[in-house]
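The data below hold one chain only, encoded as structure tokens and taken in the form predicted on its own.
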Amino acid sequence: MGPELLEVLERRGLDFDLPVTATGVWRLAECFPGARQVVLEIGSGMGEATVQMARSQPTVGLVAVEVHLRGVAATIRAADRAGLTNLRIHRGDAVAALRDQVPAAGLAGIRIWFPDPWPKLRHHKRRLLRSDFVSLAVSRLAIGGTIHCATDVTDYAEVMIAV
């Protein structure tokens, strides 16, 4: 990673955090006040969509987990280019961040989009979008709210659909 990807993160990372409770339960509310609604984008990569997304919703709290540190600075120094105040990012695994830190029917939607399909039989334990995960997904969800996916890989839609 670059001098400058460094230099964001350590100026800018913590404007990106997200507040917890004393459980680790993050704060939306206090994230976004006058929010109408928190969307959670699970692997938002380089940040180019994730920026796009939140630059056309304002009024819309997103919320961007990334494993990968280069993906989390590079979203970070978009987002700062782009004055954004709707947009906090987490570094970590989305499972552990759905399980553990997402309030339950705290989220109106989950984005996931190209998620690595995995396409080797023996590494099929490893795509996120099984029963286990998408139960877990749904119970964050507030009333009314949406699992939006997309693959293009066939088989891998094929699975989507059917969990």
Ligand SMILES: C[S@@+](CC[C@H](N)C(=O)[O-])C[C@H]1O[C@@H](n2cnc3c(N)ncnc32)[C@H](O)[C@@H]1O
Given for the second form:
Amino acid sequence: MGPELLEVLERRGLDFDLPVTATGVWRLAECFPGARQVVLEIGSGMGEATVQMARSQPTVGLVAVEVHLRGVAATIRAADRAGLTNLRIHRGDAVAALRDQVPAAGLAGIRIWFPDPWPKLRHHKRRLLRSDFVSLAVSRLAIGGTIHCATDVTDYAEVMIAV
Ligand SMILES: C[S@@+](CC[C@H](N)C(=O)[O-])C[C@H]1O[C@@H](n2cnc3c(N)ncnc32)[C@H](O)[C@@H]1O
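Target state, the form predicted in complex with the ligand; input state, the form predicted on its own:
So here's everything in the complex, that chain up top.
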């Protein structure tokens, strides 16, 4: 990671962190006091779409989860430049975050855009969208909540619809 990303991570990283309860659950209301809804984006990558979403929906609180530090840093840099206040960023595994840190029925939506496709048959078990994942995700949605997925891999799209 280059010095510019390291600098922004050090300077702004904590501002995009999520405060937690004593048991480690995110305090979403505290993060987004004026927000009408909170939406979770899984696998935000370098954050291009993330920052555009946060900018175009200022009344929505957006939590981005990404495992790779470089993507997290790039997202923080873009959010810093855009002056966003309705975005928080968590570095880590989204499955663990959904299980341990997202309050039950705490989300209006979950967005999973272009998840890693794992095209080889023997790697399909590594795909994020499986029925056990969907059950967990649904348990974190408020009534009427949505899971919005996108992929350009036909057979993965079919799996998404099925699960
Ligand atoms: C193919 S990229 C898509 C990135 C972005 N959504 C886009 O459309 O440009 C998939 C991203 O998901 C992240 N990812 C994969 N599994 C994850 C997990 N369990 N938790 C959080 N992020 C994950 C990867 O690190 C990668 O950045």
